[in-house]
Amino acid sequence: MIYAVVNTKGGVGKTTTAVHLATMLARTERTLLIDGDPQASAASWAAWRRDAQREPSPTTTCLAGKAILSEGKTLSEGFAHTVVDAGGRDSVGLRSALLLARQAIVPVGASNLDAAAMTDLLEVIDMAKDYNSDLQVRIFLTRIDSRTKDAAEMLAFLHEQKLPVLSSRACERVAYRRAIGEGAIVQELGKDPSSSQEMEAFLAEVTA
């Protein structure tokens, strides 16, 4: 399976979602992580992970622009799973990731700015579906603050747009930032059971 983790808005936990998914998949099958973001955050995480000698690790490579589709298609043939961390803006790279993938996972925060950004992203996804009819889209609510009503309001908005929303979600937690900085995933640090449960639920849902 090829997954593209995409959003045209930054700060939604896109790279965090991508590296967690790739690492969890790598626990059982060979997995490729493609960093298609010019900021190369996933590649930095992979380097920190290698330095910390954490296993298992997804094989990680950086691709840009159209190479995400052309090179990514060939590279993916040697792996059971591929996860693409696409750039946080509308770009050739993001569009190439959507053409390569079979499942687009869209991390979305719970704010008015996130809702506004969805309009542009959905237009890009609709165009991608014209060329990639197998593409499935699933929304993943991230960075949720359980003390507010923002998540419920965003959920209502997404349902109005008739978008498929995952039941699993990720709350705003220090554990995610700490794990990324240590080249890890939250399960490996073992300091926040709630974040670990969130990621395991996410994995179970997207691979069901």
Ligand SMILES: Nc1ncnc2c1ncn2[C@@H]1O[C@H](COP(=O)(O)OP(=O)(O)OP(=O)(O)O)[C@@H](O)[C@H]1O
Second form
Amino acid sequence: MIYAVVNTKGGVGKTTTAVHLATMLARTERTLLIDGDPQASAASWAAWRRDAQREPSPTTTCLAGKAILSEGKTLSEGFAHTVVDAGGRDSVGLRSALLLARQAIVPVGASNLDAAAMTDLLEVIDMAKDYNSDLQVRIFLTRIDSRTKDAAEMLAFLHEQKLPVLSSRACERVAYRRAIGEGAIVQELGKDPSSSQEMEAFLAEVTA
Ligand SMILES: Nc1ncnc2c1ncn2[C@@H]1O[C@H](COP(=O)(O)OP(=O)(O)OP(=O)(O)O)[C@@H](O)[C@H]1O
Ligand SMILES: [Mg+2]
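Which structure goes with the form predicted in complex with the named molecule, now that we have seen the form predicted on its own?
The next block holds the full complex; its first chain is the one shown before.
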């Protein structure tokens, strides 16, 4: 399966989601993580992971622009799963990732700004579907503050837009930030069972 983790908005948790998904998939099958963001955050995480000698790891490579589709297609043939961390703008790289993938996962925060920023992305996704009719798109609510009604309001907005939303979600938790900084995933740090449960539920849902 080829997954693209996409949103034109920055800071929504694309890299966090992509490295968790790729690492969880790598526990059982050969998995490729394509860092398609010029900022190379997933590649930095992979370097920290190598330094910390954590196993298992997805094979990580950086690709840009059209190469995400052309080289990504060839490279992904050698792996059971591929996860693309697409850059945070409407770019050639983002469009290429949406043409390569079978599943687009769209991390979205729960705020009016996140909702407003979705219009752009939905246009790009619609266009990708014209060329990639198998593309399945699902929203993943991230960085949720469970003390507020923001998530419920965002869900209402997404339902209005008739967008499919994963029932698993990631709350705002320090564990995610710590894990990324240590080249790890939250399960490996083992300090926050709630975040580990969120990621296992997310994996179960996207691989079902
Ligand atoms: N569920 C979460 N709880 C707490 N912090 C989070 C969570 N998800 C992501 N973060 C933090 O928020 C910041 C942005 O996350 P991340 O880098 O994954 O987003 P991104 O969409 O890839 O951003 P960019 O657009 O810059 O590539 C990081 O500091 C990350 O550690
Ligand atoms: Mg990122």
